[in-house]
Partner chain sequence: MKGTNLGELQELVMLAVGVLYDDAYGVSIKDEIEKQTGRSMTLSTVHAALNRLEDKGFLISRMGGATEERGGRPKRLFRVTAYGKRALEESRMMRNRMWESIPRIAWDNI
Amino acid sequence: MIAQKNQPPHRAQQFLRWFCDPELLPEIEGDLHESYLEWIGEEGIKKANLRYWMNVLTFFRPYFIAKRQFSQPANSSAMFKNYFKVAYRNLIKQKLYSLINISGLMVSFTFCILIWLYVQDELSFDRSYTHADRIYRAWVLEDYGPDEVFFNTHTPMPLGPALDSNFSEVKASVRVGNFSSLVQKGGDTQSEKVFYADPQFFQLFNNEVLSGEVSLSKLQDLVLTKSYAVKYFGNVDPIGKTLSIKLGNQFQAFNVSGVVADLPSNVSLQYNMLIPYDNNKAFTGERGRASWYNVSVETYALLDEQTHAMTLEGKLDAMVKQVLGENYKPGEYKVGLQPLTDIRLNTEFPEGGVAVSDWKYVYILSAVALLILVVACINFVTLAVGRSLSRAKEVGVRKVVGAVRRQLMSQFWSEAFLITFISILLGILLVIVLLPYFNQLAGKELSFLISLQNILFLLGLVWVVGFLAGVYPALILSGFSPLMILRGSMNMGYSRETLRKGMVAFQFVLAAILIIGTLVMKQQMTYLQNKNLGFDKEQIVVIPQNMQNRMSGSTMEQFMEENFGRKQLIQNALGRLPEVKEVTTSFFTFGQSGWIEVGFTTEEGTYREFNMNAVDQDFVKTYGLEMLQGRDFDEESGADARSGVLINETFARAFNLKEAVGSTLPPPFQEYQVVGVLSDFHYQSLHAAIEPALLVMNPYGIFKGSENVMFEDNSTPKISVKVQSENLAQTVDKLKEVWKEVAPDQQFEFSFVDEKLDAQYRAEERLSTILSITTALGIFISCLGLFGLVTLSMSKKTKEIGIRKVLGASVWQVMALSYKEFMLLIGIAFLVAVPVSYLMMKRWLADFAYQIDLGAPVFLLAGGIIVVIASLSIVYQSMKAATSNPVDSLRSE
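Coordinates for the sequence given above, by itself, in the form predicted together with the partner chain:
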C-alpha cells in the first residue's frame, strides 16, 4: 500500500518509457524508483517528484534513447503518405461532397485574403514615416455653448510657431496647407492642387528623395513627385526648371528643387506639388496670418523621444492663455494633439486636409470575412457529421484491422488539411485574378506580395481552418467503438442531429443578416440618389473657367468683374446653341464638398456661420430652385447686382427673419437686402443637414464683414449649362466647339452634375457593392451547406420514403415531410436574424442626416429571398428522393 502511494510522477515515467531503450529501461526505472523512495524520506514528496523529473531528464541523451524509434523513419512517412492517399481517394469518390467543401472554402478564402489585404492597407496608413509614432496633428476646439462648438483639425497659422517657441519637447512643427490654383508651363495652363509647408516638412514626412534637394529653403523652391515631374517635363531632368503657379492674382515662377518618389497610397498627406509656406502671404492677409480664430492650415508636430503627448497636451492650456489673454473664457478655446497614425481611421475628429476613412468599414469587412469563413467551416463540419454514418463503418473496419485512435485522428485531419490546402491554392489563384477588379471596387492599389506577413497569414488560415474543419471527425468519429458500429446498432444520436440542425440554422442566421444588410443599404442608396434635392441635376454640364493671367494685379473685385464680363461672352456664344436652355456662372455648383463657409460675430458677440455662393442672375433658373417668397434676381436691377441676396428657408429661420423679403441681413452685413426666399435645397451631401445659405451676386461686402472664410473645394467660377438633348455626347462636342471659338487659350473641361452628386456617396456605394457580393457569396455557401445536408438527409431517408410510398403516400406528402423540417429551421434562423440586423442597420443609418425608415417590408423581402433560395435546393433534392421507385431503395433489405 505504501509503495502504491509513493509512486513517482506518472508523466515523468511515461516520458522515460517513451524515449528509453527498452533493454535498459527496467534497471533505470528500478534505480530511479529506489532513489525516489529515498528522496521522499529525505526531502518530502514534492522535492522528490522534482528530483525524479530532473533525473529522468538527465537520461534523455543519446546513449539511453531507444535507437529503434529513429532508425526507421521510412515507416512514419509512409503512413503519412498513406493518409493523404486515402484522403485523396475519398475526395475523388465523394465528388459532390468534395465539390461543396472545396468551392465553399475556396470562395471564403478568396474573400478573406482580399479583405486581409484591404485591412492591412488601412491599418498601415502613415506608419511608413521614420518618426510616425512621434508625430501629432494639432486640433482646435472653440466652445461657445450649445450649437456653437467649432472643432477643427485645421488650425490657426500662429499655432505652429507658438508650439516651437514655447515647448522644447516639440522638436519641429510644420504647417501644411493647400489651394487650388493654375499652373502654367509654356502656353499650357492647368488647374492643380498645390501644397505649401514649412521647411521642416521633410524632417517629419521623410518621403523618398529621387533627385535634387527637398529643403524648401528658398521662397521659389518647388518639390514635385515623380509622376508630376514627368507630367510637366517628360524625360528631361526637371531640377532647376521653372513652372509658374498662380498665387493670389499673379503667376509666379518656381524652380524645381527636388523630386520625390510618388507617395505610397497609404499615407494621408498626398501632395504632388509642394512650395514653401511663406508663399501663402500672396493670398492670405496679415490679419488672417496672425489670427487665432481663423483656421486654415494643418499643424503637425514632431515630439522628442521622451515626451508623451499627454504631458504636452496638459501644458497647452497655459500657452493658449498666454496668447489669447483676456479674449476668451476658460474652456472656450482648447488645443490638443492627435497621433498621426490615428488620423486615417478616426472619424471622431473632423476631416482636415487629408482623407479619412471609416474604421467601421474595416470592422464590417473583417467581420463579414470572418463570418463567411465560419460559414464555410460549419459547412465542412455539418457535412462531416452528416456523413459520419458511412464513415463510421470505415472507422470500425480500420479499428478491427488494427488502427489505433491516433492514426484515425491523423487520417481525418489529413483529409481536412488536404481539402483546406487545395481550397486555399485555388483561392490564391482567384485572388490574383480578381485583385484588379477588387482594387477598382475599393478604390485602392493593393497588390498581393510574397511577404512574411502574408505567408504567415496564409499558413495561419490553413492551420486554423484545417484544424477546425477536422475537429469533429477527428475527435468524435475516431472514438466510435468498432463493436457497436459493425454490429449495426449504431444510430444517429439525437444530439448529433441537433448539432447539425443548429449549425444549419446558425448559417442561415448569418445569411439572413447579410441579406437584410444589403437590402437596407441598397434602399438607402436608392433613396439618396432619388431624393428630391430641391434642384435639377439632370442634363447640366459644368465647365470650370480657368481664367488666364490677363487680369494680373487686379483686385478680387476686378477679377470678378472681368470674369463675369467674359462669362457674358461665353454665355452668349453658348446660348446660340439650340440644345442649350440656360447658362449660369457661379463659384460653386452642386456635387462639390460644400459652399463657402462664412463666419462672423453678431452684435451680441456670438460667433455664427452660414454658407454662401456667388452666382449670377440665371442661377436659380438654371438649377430650377423653388422660390418661396419674393422674387429672383432681376437682370436689370443694379441694386440686385450690388446688394441683393436670396436666402434659403433655414437661413430665414436661423437668423429669425420673419418678414424676410425686403429686410436686411443681420450686421455686419446690413448693406445687403433679401429679395427672395428659396425653399430648402441640398447643396451638400445628404450626410449633412441643410444649413443657412445665401446666394449673392456681389460677395465682397460679405467677405469684408466676415471673420472667417473657408471653402474646401475649387472656387474658380464655373459655367453651368442646362442642355436639352437626346444625345448628350453630341451636345458636349458642340459646347466644346463654341468654347474653342470664344476661349481658344483655355482647356475645355466639363463634368455632369448628376455624376458629381453620385460621387458624394461613393464610399457607401462601394461598401454596398462589396456587401452585395459578400451576400451573394454568403447565400451561395449557406445553400451549398443546405444542399449537401438535404442530400444526405434524403439518402438516409430513402428507405423511409420507400415504405411511405409503398403504403400509399403521394410524392407531395413525402416532399412536404422534409420540407417542413427544413423550413422550421430557416424560420427560427430568420427570427434570430431580424433583431440583430435591425440594430446593426439602425446604427449604420444614423450616419445620414436623411435616411429611410427601417420598416417591415425589407425584412419580409429578405425572408422571402431566403425561403425561395432554400426551397429550391430542398425541393430539388426531395423531389429526386420522392419520385424514385421504392423498389430501388427497399430491394436491398
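Okay, that one was the form predicted together with the partner chain. Can I see the form predicted alone too?
FYI, this one's just the chain on its own, none of its partners or other molecules.
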C-alpha cells in the first residue's frame, strides 16, 4: 500500500519514458524516484508531484531525447529470425497461455473465413457478366394516391421494344419470362420450368457456351445447360436433337441449338431450358402482349458506355406519355431502371422473377464475424495484461542486459504475429473440413479457392489481428522501468487493472448480446412454426397438375373444366385408397408466397384490393377451415358453382358486410353472393398481416370485372390430398401408382404443406442456426479467456490463499475471493447488454407482422446461461486453488 502511495505522477513517468533516450532512462528515472521519495518526506505528496514534473521537463533537451532511427540495421533478417525463435520458445514454455490464445483465434478465424466466403458470394451476385455495370432491370410504378401505389419489377411486354426504338442509348433490351410446362422425350414426360427470352439474351448475359450456338434466332431453338443436356441426352451430343415442350394445348418440337455451362449459383437468372420469346404467343393473347397494363415479364436493358442510367430515366416520362396518351395524369405512371448488380440485396424493389436476399443478413453475419474476432483479440490482450507481472521481470532483465524498448516491442509483436499465423493456418484447415457442412447450412455452393482476393483477405486478417493483439504487450510492457522492476517496487497500477476488468466486461457484453439474440430468434422461429394458422397443415400432400395456365377469354373456362374435371377423375381413383381422407383442387395451396391479388375501383371511385383463390367444394373440408357464419359450398348447388363465394372475417370488416351471408360482393362483382364467412386464416407467411380474401369456385366473372390481377406465385392447379397414415412414404407410393393410372402423361411430383410452410422462414431459420453456432463459439472463446485469467489470478494469489487457509478460511471463502470479482464484472456486462440487445431484436422482429413479446423471461434466461457458463470456467480453478495444501503455497512463495 505504501509503495502505491509513493509512486511519482503516472503521466510524468509516461512522458519521460516517451522522449528519453532508453540508454539514459534507467538512471534518470531511478534518481528521480529516489528524489521523489525524499520530497514526499520533506514537503508532502502534492509538492513532490510538482517538483517531479518540473524535473522531468528539465530533461526534455536534445541531449536526453532519444535519437529516432528510421533505417533498419544491416542484420535485420537475423534479428527477426531471433525474434521469432524467442517467440517460439515462449509459446512452448507457456503452453496453457499459448493453447488458449491459439484456440480462440483459430475458432474465430474459421468463422470469419466462412462468413467472408458467404458475404463475398452475396456481393458478387451478377457481377460475372462482362457488361454487368451497364445492365439495368426496368420497373414500373403506378401511383394513384395513398393505398393505391403499385410497384412492379414485372413489366409490360411492349416496354422492351419501346426502349429499343426510342433511345439510341439502349444498345439492346431483353424480355425474360418463364412458365411451368411438360417436357417430353420419347415416352418420358417431365415437368420443367422453361424460360423464354428475346434473341439478344446472350448479348447481355454472356453465359459460357460449351457447344452449338445460342442465338435463339429460330422459333424452335432450345438452349440447355450442361446438366440438363446430360439429363435428357446422357453423353450423346445433344446439338440438333429434339425435345417436345407443351405450349398451350399441344406439344411442340424444339431443336437443341446450344449448350451452356451450368450457371454459377451467384447469378440471378437461373435457367436450365431457354426458348425464343415469341413462343409465348401460344399462351398469351394478343391483347396481353400489347397491353401496357399487363405486367408479366422482366425487361433488362444494356446501356452504351457513355450513358448514365439517371440520364436515361429522365427521358422515360416522355416515352410513357407518348404510348399512354392522356390515360394517366402526370406522375401516375413511371418507368425506371434498377442496376443488375443491385437486384440481389435490395429489398426496396419488389421481388420479380429472381430470388432476392436481404442486406441485413449480410450486415448481421459480418457484424457477428467481426464480433467473434474482437472477442478473441480481447482474450489475447486480457491474458497479456494478466501476465504483466511475470513478463515485467523478463522486461527488466532484458533491459538491464542492454535491450532497448524498440527491440522489446518487436519481440512482443513477433510473438503476437506468430500466434496469429499459427491460428490462421489451423483455421484454414478447419474451413476446408467444415465448408461442406456450412454450405448445407447456408444453402449455397461456396468453395475456398486460392485467389488474390482471398490471399489479401487472409494477410489482412493476420496483420490486423496480430497488430491489435500485440498492442498492449508491445506498447505497455516494453515501457516498464527495469530499476523499479528489479527493486520489486513495480506497481501494475489502477489503470491496468481497470483495463483488464473492462475488457473482460466488454467481452461478456458481446457474449450476452449473442445469447439474447439467439434466444429471441429461436423463440420467434418456434412461435412461427407453432402458431395456429387457422387451417390444418399436417399430412396434406400437394400434387401439381402441371397444366398450362391461361387466364384470359374463353380459354379460362376451358381451363377450369379441364383441371377440375381431371380432379374428379383423380379423386375417384384416390378414393379407393383407405389412407386418403379428403381430396381437393385449387389454384393455390397454403405455403405459397401469396394468392391472386384482385384490384378494382368502387362506385365511389376508390381503388380497393382483395385476394382470391379458385377452389372446389372440398377445399374448406380438406384444410379444416373454420366456418363462422353461413355454410360451405354445396356440391349439388349450381348457384354455388357459378357465383358463390366464401369470405374471411377481414374481408367482411374491410367491405363493411355486417350481415355478410346472403349479401353480394361490391360492384362490379355483384353477381357473386356470399354463402359463408370463414374465421381468419394465414394464407400468406407470418411476415404479412391477414388481408381480405375470398374463395370462389368460378373466378371467371371476377377476372372480367377486375382492373388489375396479380399472381404472387405459380397458379398451376394443384390437388391436395389429406391422408391418414403412420407410414407416409408407403402412402405416397400408393398415390404415385394411382397417378400413373389417371395421368400417365405427367410426372408425379409432390410436396407436403407443412414443409412448404417451414420453407417460408428458411432464411430466418438459417440465420438463427448460424447465430446459434456463433453464440456457442463466442461463449467458448470468452470462457477460454476467462479460464486463463482465473488461472493467472489464482497463481498470483497463491501466497494470499495460503495465509487465509492457515488462518482458518474455509474452501468456500477462498473460492468466493475470485468468484465475486468475476461475477461482478459479468453482472455489469449483462446490464449493459440488455438494452442494446433489446433495441436490436425489436428492430429484427419488426419485419414480422406476427411476433413474440420481448419480455423479461428471455433476458433472465440469457443471464442465467451466462452465469452458469462463466461459473464453470471460474469454479474449477478456484476449487483447485482453495483445496491446495497451504504449506506448498507458502513454501513456493
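Being a predicted model, the structure only gives us computed values, none of them experimental. Numbering follows the first chain given and starts at 1. In this text, rigid core is short for the largest set of C-alphas that superpose within 1.5 Å between two forms.
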> C-alpha of residue 231: shift of 2 angstroms or more between the two forms, rigid core aligned?
Replying inline: no
>> So, superposing on the core, is the move of residue 671 at the CA at least 2 angstroms between the two forms?
In response: yes
> Would the C-alpha of residue 240 be classed as shifted by 2 Å or more between the two forms after rigid-core alignment?
Replying inline: no
